[in-house]
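As structure tokens, one chain now follows by itself in the form predicted on its own.
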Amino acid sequence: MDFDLTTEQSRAKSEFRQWVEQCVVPVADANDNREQTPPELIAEIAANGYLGALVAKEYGGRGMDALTWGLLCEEVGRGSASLLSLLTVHGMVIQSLAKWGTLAQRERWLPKLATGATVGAFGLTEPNIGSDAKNIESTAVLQADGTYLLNAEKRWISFGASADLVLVIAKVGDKATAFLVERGMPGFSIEPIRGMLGFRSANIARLLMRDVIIPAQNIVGKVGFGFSHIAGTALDHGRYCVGWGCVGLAQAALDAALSYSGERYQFEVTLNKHQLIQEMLAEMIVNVKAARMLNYHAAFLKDRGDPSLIMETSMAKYFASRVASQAANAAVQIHGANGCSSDYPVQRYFRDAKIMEIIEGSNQMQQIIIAKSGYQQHLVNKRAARRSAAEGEGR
């Protein structure tokens, strides 16, 4: 594997960093306090083409490769985890339509999603259903005229308060199905959610659908494809984006800790001269680098179309989210009482990092998936070893 960036990727990384430093970092704390990402910032991220980063150029997007997209997610995650969630959920809709949408759906929606004229969100989580997503309670009933009558309540939907188009998973009978629900459809209402621990400026919302009439052409894929195909595609993308964003968040915590510990004096020397602080910094530095390498590996596999990508992405997201949480915790500790104050961003990193361990598959779900995959690979290796031994005896 070659992790060297191409000239174009290096140029893009510099572009992303400069934009985040100028447009995201200065307002991140204020947006967190207001519990809102203003429309102006969404318009600005769209104007840079970042909302259309994953849309093919034929539909007006930038057609970014996987690694360049990861670098964008890392930089945005470094500036604001809340804003990262816009890239995540908007990209979930894009990826689902690009892979499973009809030609008419792609031609109608992808150009709008690329320019930000339409903001997308993903509706899976419900009041009673989180990790057990296969047992969603939302229903859609086929009507005599070929439309579907949708009744659903989705909760904790990132940028649901801003969304113009929501990819909603509901059951038709016992078959999970993906529907495109448009803002303004009769019976569809949006209620902003405030008072969250983290992701306070992610425009999180509760989405209510009461007898919403959905035309058949708004089904993505086929009836029954909702979880196995559509949600699977969306969640794979979400884990990839969040994994990179966690690296950015961890890097922000590390940068804050390095800066503060080099300026703050205790016992007549700067904090970074104390061995216990050095231990904390060393752990952060090594773990952030390791998390970044796991995500680079996932990007390498994604650009190659390697089938092992799904598991490698789960591992990258799992490890990086733990690193982000540990790094943010250490940064707060190094800052002491100042770390608990809104005068310093590390308290925001601490709160946002906890959310990273929950979204797009909690760390516990990732552990189950990774452990099962590890055992299956162990069995495959054992069978291969036996065949090799048998062939050796045969010779």
The other form holds:
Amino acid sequence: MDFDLTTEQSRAKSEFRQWVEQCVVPVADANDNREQTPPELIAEIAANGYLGALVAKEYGGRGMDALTWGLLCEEVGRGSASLLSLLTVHGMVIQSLAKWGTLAQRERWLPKLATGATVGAFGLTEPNIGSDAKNIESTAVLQADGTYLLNAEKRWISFGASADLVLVIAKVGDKATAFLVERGMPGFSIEPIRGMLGFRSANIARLLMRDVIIPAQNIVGKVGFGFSHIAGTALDHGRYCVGWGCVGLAQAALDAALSYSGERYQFEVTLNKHQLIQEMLAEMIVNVKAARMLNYHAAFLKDRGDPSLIMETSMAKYFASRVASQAANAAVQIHGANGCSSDYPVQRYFRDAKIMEIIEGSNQMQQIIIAKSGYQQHLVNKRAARRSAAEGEGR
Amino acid sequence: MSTIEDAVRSFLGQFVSDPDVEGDHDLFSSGMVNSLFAMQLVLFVEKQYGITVANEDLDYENFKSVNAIVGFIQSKQ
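For comparison with the form predicted on its own, please write out the form predicted in complex with the partner chain.
Full assembly next; the chain just shown is listed first.
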């Protein structure tokens, strides 16, 4: 594996960092307090081409490779986890359409998603269904005229309050199916949700669809493939973004802790001279590096289209979200009472990091699939060793 | 055993305890594979054989068993 950035990737990373420093960091706490990402910031991120980062150039996007996209997610995650979630959910719609959309769907939507003229969101979670996504209660019934009658309630939808186009998973009979639901369709309403612990400026909403008539051409993929392939594609993308975003969040917490502990005096020396503080800093430094390496590995596999990218991305997201949570916790601890106040951003990192451990597959769900995958790999290794021994005896 | 079938079974062996199942055994309805397998299989087919699995290929009959997967790959080559 070659983790050296190309000249273009290095240039892109500097561009992202500069933009986040100038346009995201200065407003992140204010947006968090206001519980809203204003349309102007969405327009700005779109104007930079970041909403179209993953859209192919032929559709007007920037056509970024996986690593460059990861670097963008890291930088945005360093500035604002809420804003990162815009890249995440918007990208989930783009990736699903790019992979499974019809030519007509791609031609209609990808150029608009690339410019940000259309903002996308992903609707899977429901009031009664979180991790148990296969048992969603939303339904779509085929009508005599070939349209579908959609009844759904989707909750905790990041940027649902801003979305023009939502990729909604509902069941046709017992078959999970992905539908494109457009803002303005009769029966489709959006209710912003306030008072969240974290992701407070992620424009989170509850989406209600009551007898919404969906044309058949708004199905993405085919009936019955909504969960396995369309949501599968979207969620893999989501985990990839969140994994990188967690590295950024953890880096922000580390930077804040290094800065504060180097300036704050207690017992006549700066905090970073105290060994118990050094222990926390060392843990943060090493863990952030390790999390970043796991994400680099996932990027490497993603750019190669390697099937193992799905499990490796799961592991990267799992580890990085834990690191983000631990780093933000330590950063607040080092800041003491100051860290609990709105004078410092570490309290926001702390709250946002908790959300990272829940979204795009809770860490408990990641643990289940990682442990199962690990045991399966163990069996594969055992089979290979047995085969090798048998071949040795045969010689 | 064909080369494609060898490769499919070898790939399958990374995810199930018994990759030597009957060629027509339904991998999905029998619960042998989890929800992530569907996309892992798509990536495998695309990377290994340089083909693109797209919207029109989303047919359960293309992926449900070892024989189905082998047949699908052959049809795309």
